[in-house]
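For reference, the chain that follows is the form predicted on its own, supplied as structure tokens.
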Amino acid sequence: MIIGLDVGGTNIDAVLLKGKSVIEVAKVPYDPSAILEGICEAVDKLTRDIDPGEVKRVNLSTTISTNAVLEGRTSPVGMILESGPGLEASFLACGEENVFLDGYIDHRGQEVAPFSENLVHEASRRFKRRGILAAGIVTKFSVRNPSHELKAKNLLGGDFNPVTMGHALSGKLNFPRRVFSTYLNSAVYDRFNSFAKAIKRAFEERGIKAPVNVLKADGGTMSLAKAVSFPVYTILSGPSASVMGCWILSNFSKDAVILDIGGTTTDISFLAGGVPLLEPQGINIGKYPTLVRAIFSYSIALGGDSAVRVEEGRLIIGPRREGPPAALGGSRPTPTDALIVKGQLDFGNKKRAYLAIKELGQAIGMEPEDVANLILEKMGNMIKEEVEGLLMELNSRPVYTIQELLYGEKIKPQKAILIGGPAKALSSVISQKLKIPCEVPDNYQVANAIGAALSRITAEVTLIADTAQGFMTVPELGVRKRIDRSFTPEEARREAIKLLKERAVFLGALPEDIETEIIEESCFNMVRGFYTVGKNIRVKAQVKPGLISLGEEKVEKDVESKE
């Protein structure tokens, strides 16, 4: 059996799967001050009728790292940066203390100048004076040669934890994004580490000794134990859970728009040829551009529980959620209350919902039923405008999916796939506004938890070979070793796949879930004078995002029968 957990802004959704069947579901209201307690309550509901020892895997998506960044609840970080000549690096200062080294490694990975060791010792003293325990080290072109980062870490000694090195996070060449990714990784480390320890302890107390994996932003997972070293990968894992859930449940092979309509927000994503879109350069987290690969998702402050009010004779929805719907004791009317008035949802105190909508109507001279229609029409128009704007932006640039670059393709959604609590009730108005059919798959209310449950562990490596220098580097693994001048692209591909499989197993993947592919490859001759002196070879390989072996068949059983 597998447990899938998705910690959202309104609810913690949980599912228990056996093979392809949904055995049990649970929803627990989200309380940011008691996240662990909510997760434990959901797990207790799932396992009340089974032996917890039967659970073989737990996959969860979590907001712990995202919220830490957005709410400013991060640890202070000391940053050691080396930018080399030609770049004013002060704009990259992001830590509470920032020290700039005077060395340089060039774009081919050759050391041009060593850095002064005294600068690292000075950094250590400054960090300690400020009570800073977390550090980040980033040198330009460390993906070609990480020696300066490794040396600086050794000079710091064992007085700091964590010490994140930029080359270990990504093999991409983008110094500013690597700096910010490194900073965030160290900044959220303590908070994520405490969460991981508490989760492990809580599960063990319940007799659940299965491996626990956490969803990454790219739609794959990694073991919770390994995620402690790279918590930045778990930022924005929630939207990826939603997209993976839709991908699993809809099985649609054409372009589509995905709408995850929650209580607080609506997340908008897309399928291109039936495959989720990817943000290949990395996502922005708060004010920081990063190298964190992620499934494309855009959130708007519009959900079933968004507060509705009248201002200057106009109906306004959101952007805030000011508590539950009036039908559940809230102080403000919401789109959920409008759906209850229209008879499209059936729960809570219908009289309270009616009176809340009626009060809005009195302010603008409309009957309650007409106000309810107006709220849903306005909600549909808001979603339509956002979808059209995103499509215009996406179609103006290359289209990347989680598996490939689609050359010259334009996204033209043939269907809207809706999940989340109000999905079924809102499907008709969304279909009307977008002028395409709407699909609300079975298990739509817990699709995000299913997406988390069945996503497999992913990994990527970047191999860079310079035959003129005689070195091969794999920055994510800290590998730098000698090669001879005859090293070929074919050898590079084989070596990349071999190292990728080893990394996937290290992250917790089972052999049957490792499906590898080369996603980028280039080879250039290096010429000096009139002679070719070597080749520059670059190969990027990944474990394809997808479903674990157990989930290859379509998930069955409609959970509505359990509610």
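Numbering follows the first chain given and starts at 1. Throughout, rigid core stands for the largest set of C-alpha atoms superposing within 1.5 Å between the two forms. Quantities reported herein were computed from a predicted structural model and do not represent experimental measurements. First, how it differs from the form predicted in complex with its partner chain.
- Core-superposed comparison between the two forms: the CA of residue 287 stays below a 2 Å shift.
- After superposing the rigid core, the Cα of residue 336 is displaced by 2 Å or more between the two forms.
- With the core held fixed, the Cα of residue 237 is displaced between the two forms by less than 2 Å.
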Contents of the next structure:
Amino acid sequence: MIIGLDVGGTNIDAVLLKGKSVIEVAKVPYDPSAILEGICEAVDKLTRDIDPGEVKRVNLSTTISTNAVLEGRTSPVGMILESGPGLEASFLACGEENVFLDGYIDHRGQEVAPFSENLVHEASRRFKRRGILAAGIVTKFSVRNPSHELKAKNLLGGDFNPVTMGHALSGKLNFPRRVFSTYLNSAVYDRFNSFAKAIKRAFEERGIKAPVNVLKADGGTMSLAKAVSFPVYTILSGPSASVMGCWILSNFSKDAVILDIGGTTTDISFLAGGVPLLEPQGINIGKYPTLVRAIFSYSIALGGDSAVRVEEGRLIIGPRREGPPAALGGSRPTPTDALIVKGQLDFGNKKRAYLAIKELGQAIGMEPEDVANLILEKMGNMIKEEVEGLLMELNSRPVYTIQELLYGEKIKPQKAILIGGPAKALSSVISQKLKIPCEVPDNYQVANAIGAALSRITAEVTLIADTAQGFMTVPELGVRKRIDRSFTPEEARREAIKLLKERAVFLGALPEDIETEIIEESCFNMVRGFYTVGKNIRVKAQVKPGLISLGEEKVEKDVESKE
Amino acid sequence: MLKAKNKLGLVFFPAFDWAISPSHPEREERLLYTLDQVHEEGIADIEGIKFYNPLLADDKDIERVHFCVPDVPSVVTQSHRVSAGGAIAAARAVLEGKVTKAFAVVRPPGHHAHRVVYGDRGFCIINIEAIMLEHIRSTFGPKRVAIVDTDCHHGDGTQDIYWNDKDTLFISIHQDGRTLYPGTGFPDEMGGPGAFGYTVNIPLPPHTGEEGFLYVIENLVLPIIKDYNPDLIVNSAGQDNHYTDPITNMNFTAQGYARLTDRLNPDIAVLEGGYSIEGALPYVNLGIILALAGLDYSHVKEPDYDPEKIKQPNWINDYIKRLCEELYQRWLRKDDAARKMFEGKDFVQRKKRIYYDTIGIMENQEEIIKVCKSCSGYIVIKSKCDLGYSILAITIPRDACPRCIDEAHKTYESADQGDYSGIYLQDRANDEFNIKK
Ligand SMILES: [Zn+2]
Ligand SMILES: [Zn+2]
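Please give the corresponding structure for the form predicted in complex with its partner chain, as opposed to the form predicted on its own shown earlier.
Everything in the complex follows now, all chains and molecules, and the chain you saw is the first one.
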């Protein structure tokens, strides 16, 4: 059996699964300052009637790091940066202390100038003077050659923990994002670490010995033990839990739009070719753009509880929530009240909902039923416009080859997948507006927890081989090693897959869950003068995001029956 | 986070799947390290900088500028349509008010492509700036435009296309034609009877550095542009004046290009040449991008930058000073000079030999321009080349008077198909293009 937990803004959603079927569901309101207690309560509810030893895995999506950042409860960080020529870099000084090194590594990963070691010693002194324990080291183009980051870490010695190095977080180019990602990783390390320890203890006390995995923002997971080194990946994993849930529940293999309609917001995501679409660069965390891989999710201020009012004879929905729906004692009518008036939702005080909608109607000379229709109509239009705007933007993302420009695939949703409180009631108006069929999956109320439960461990590696220099670099692993001048793209692919598998196992993946693929690949002839001097080979490989293999329980049961 | 002072549109299209040939300077690798640098600097995250994909230049866009022989589809590849379409996308972003400035970092280049096109010369087939500009004029109405070509090679194609158009001021700064391809671009090449003086050639000696280029901008280019008062300034931003460029001999730098861009303050910049793909392009393009966006570019320097090593020789200072004085005097006296040259003439004739270096053919051309008091005058071109084509091509300018339109159409209609492999009419007044074969 598997437990899936999603810590949301106000509730913890939890499911107990056997295979893909839902055995038990729990929804626990919690106090954000007591996430651990909330999680324990949810787990206790789920395991009331079973032997906790039967739980084979716990997957959880937590807001612990997110909240730490958004509420400013992070550790002070000392940053060591090397920016070289380029943009004026003072805007990157995001640490409590920031020391800039004077070396430089260029776009091909060639060392142009070493840095003065004294600067690192000076940084160490300054950090210590201010009682800073957490450090981050980022050099420009470290994903082409991590040697300066590694050297600086060495010089820093064992006095700091954690020491996050930029190249280890992502293989992507983007120095500012690498700086912010590194900073955040070190800044939330402490809080996440104590949370992880507490979870481990709490589960042990309950007799749950199963491996615990945490959800990442890209919809994959990693083991709790490894997450401690990369807590930044766990930030904003909430939307990815929902998207993974929708994906799993709908089992749709084409393009789709996913709408998670909540009380105050609607989150919009997409499936492209049946796979959740990712942010092109990485997610924004608070004010920081980062390289943290994440499922694309765009939030609009429109939900079931958005306040509806009349302004200059026109209906306005949102953007704020001004209390609960009228049916639940709120002072303002909401789309939820409109659905109650239409008989599509059935809860709260219907009369109050009716009166609130009627009052709106009087302001614009309309019958209550018509007003209710108009509200839903308007809500549908607002969602449609946002979806179309996002598609326009997503479909014009920069491309770099003539092939992609002329024949590249565009996202064209053929289905809308809806979850969230008013999902069922709103599905017909959404379907009508978007002109595509609309699906509200079974168990949609706990799609997020199911998504967390069934997501598998993912990883990616980037391999850059420069045969003219005779070097190969895999930044995520800190690898930079000599290669033959005859190194080929095929070898690069093989090497990348091999390293990726090792990486996935290291992060806690089971061998049967490691389904790998090459997602980007290019090879450039390098010509100097009139001679070809080598090849510049670039390969990106990933563990396909997806469902954990559910075979394990069966296998283990077979083993048991033999005993 | 950083915020651009000027909203900047970037069309960055490296065409990673296209090359003239595997080891040609115009190959897949050309913008690889530049894109790496742009990505690593996080340019896309700067508030106010937006990336656009290229559009595709269609036959009509191309026929507004060129006579492609035998026709557009036969000589123009998709990659060239994308490159010209990249320039169009950049310009549209500006003209539609989405951004205040735009830069098209596209390849292949275009400034060696003349009005008549048989194929590739100087890595160019179609003139991407001219196609962009005529697209803009036909979409957004008449515009007086200054094109400043800062590529190291003379922009001979752009000069040819705007030779007789005084709504387009063409200024080319380049390495002296006696020392570099295409061997043209001397001060006495000043334009046709309808636009005499509106072509300004500024040939600079080899080894000209930051000092020389910036002197020319400050003391010649900017004063001329101020007098001309254009609606738009377009920069053909070739980057082969760089001290590391393998096919030229200048001493210019990334800092210099950034400062030049800052001073020139173009509305639209379009990449042309530049083949030092590791040592120059990543830094020069970054410098230009930051300068256009109004951001601090003072830290953009080549890793091996050494101002002492690339200082221009003293004699160049004096030479350039004298050249600028002389050229500015020519600019001021252009109307007098034109009167003396063209008064009383009905037609002006030019004979040209145009060498297509990339495909190794020679074109012989005779160009006859009508001298007209009411408009800039229609142009009749007779052209032959080694490929066996022999064409008659007639251009009616945008500002053509009814008499010129009429005469040009009569010339087209009465021409005998037996005498030519193709007869072409480019009627810009009515935005039409016709071929008789
Ligand atoms: Zn050039
Ligand atoms: Zn006329």
